[in-house]
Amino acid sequence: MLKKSLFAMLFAALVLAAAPLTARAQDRITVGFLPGVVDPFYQVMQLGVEAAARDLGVKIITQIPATWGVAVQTPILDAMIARGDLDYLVTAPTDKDQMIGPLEAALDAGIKIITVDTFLGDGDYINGPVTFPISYIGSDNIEGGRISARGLAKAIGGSGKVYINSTNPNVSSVEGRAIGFYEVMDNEFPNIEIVGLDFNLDDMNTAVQQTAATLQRVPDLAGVFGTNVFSAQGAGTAVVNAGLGGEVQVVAYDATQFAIEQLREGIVSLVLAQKPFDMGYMAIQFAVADAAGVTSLPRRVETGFAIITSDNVDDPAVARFIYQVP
């Protein structure tokens, strides 16, 4: 009840905040949107950002890096700062430590920061080492890792060897997913062995190669956890290429069309859908509310998951969370 009351008050404040901003175009704020990379997850998040901007009368400046990484994201951020017209920045930091300095430079230039999907430091913007962002809006990725571990354990009958294909070290989202996965396997499934974890640097072809190499190295591999869009796509592709679809179970983090197709084909046993539209939409709401003077915005908002299996994939209440990209 307390949580419901908090959000009821929050959204009442947001409605009140939006009225003067949408009524007077000259007063509207300008928000930069800088996600991590081009992929279906962030494309759906962009749809949420743009929908909220239309509803609330906000000007959006979007820049999307072609590839993941600090070396790519930082110069784009610097160029957005140099524009001189941004009031807020909604961004997914590509490194929880290395992006602190560049985003502090944005703050020093008068741009307020809202992080989505990934966070800075340890994500505790009240008591942690980094406190300058307004909020983190995204998944509880440690819990997502736990859900994925239990789903994969069920699919392989509670015993066997499993492998994790991830993206980049020191990124809060996928790091949390691995932490949760290890925690559950170590504490709840003593007959499951994790035989390795690879980083594909957000490249699907690398994920295919890494998973294929693991299948050769561990011929009795029972399952694979793909921690994001490219990891899951690469893992599923490698399993199919090896002729092991349905034998080596795959759990996919992120509900792309590709993952859903593989779910229907029996290659993927569970798809964990995040809610990127919600992340994008709420980030713009938070910017509008902050600009209107709201001082009680939550410093962390967890947007939750939808667990998609072959049993519920056609249920409209679940299927609505599949990533639909125009």
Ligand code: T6T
Contents of the next structure:
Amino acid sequence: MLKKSLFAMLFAALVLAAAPLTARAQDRITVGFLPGVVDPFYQVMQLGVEAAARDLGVKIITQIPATWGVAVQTPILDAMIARGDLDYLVTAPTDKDQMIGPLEAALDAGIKIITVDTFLGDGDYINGPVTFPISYIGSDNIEGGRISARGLAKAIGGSGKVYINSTNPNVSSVEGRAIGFYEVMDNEFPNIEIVGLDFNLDDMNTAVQQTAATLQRVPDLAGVFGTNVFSAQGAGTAVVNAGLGGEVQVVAYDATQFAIEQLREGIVSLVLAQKPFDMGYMAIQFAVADAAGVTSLPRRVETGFAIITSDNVDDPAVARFIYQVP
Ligand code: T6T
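With the form predicted on its own already on screen, would you show the form predicted in complex with the named molecule?
Time for the whole complex; same chain goes first.
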């Protein structure tokens, strides 16, 4: 008798212990992760996505385009929709207008959208032209452009000619950076002239060639703003190739190891670190919260920056934002 009831108690305890696990497995959501391109920024974002997925018990399907652009991202998106098992999609649209249609198709197929790093429309998901994504989680890139402009202006002593190397038109992130940069140079630095803006289509070799051509065309160039990983790497490389390291100052958006090395060598004067890990982690938290019925998730979350200079690069509180890719 005693044996029987002990067994019954043990069985009941096992069932109770297993119940939350079973419920959790059944409720588990599946989230697609479709960033912009293979680069250190999105690799760190992927670490954030995976960490949150582990912590919250979410299944992740990741597809990373090899090159930047709508023509590459759209068929990958279509294939992710066709799988039929995604509940949410965390994505960085590679064009603020052209990706609206393909992402609406995902929504129509029952997949809820969270945009990270880049947004659709004007990014105002409450009153703007595009309101279907749950949220935009990313940098305030106009502010990042302003910070970059003030950093470059300081590095060149407040006067001279500067040049912008960027990736593509109509991408909310890099477009915002150029807007903020122009705004500050126009309003705060009357002695600084912006001599050009090139689009390298997120290709580092193109960025090298374009910056080299500008150095030829404008022999008294004082500074370059590289608006993302490949733009800044290309700009820094061209400056070094021309033997102008330290003479022509570079401001680098994105805290890659390469940018930090160039900062230590005096080629780059300021590195602006974004927080891609946070973007990825929070996007998964938002998906889980939405699935659980949370209705007041913020429609826009700005993740902030770390401004890295030679004065603080070894401070652990700042250095932790340098992109660490395994
Ligand atoms: O700068 C990031 C990202 O914010 C931008 O949207 C695209 O380029 C990067 O991924 C860096 O390469």
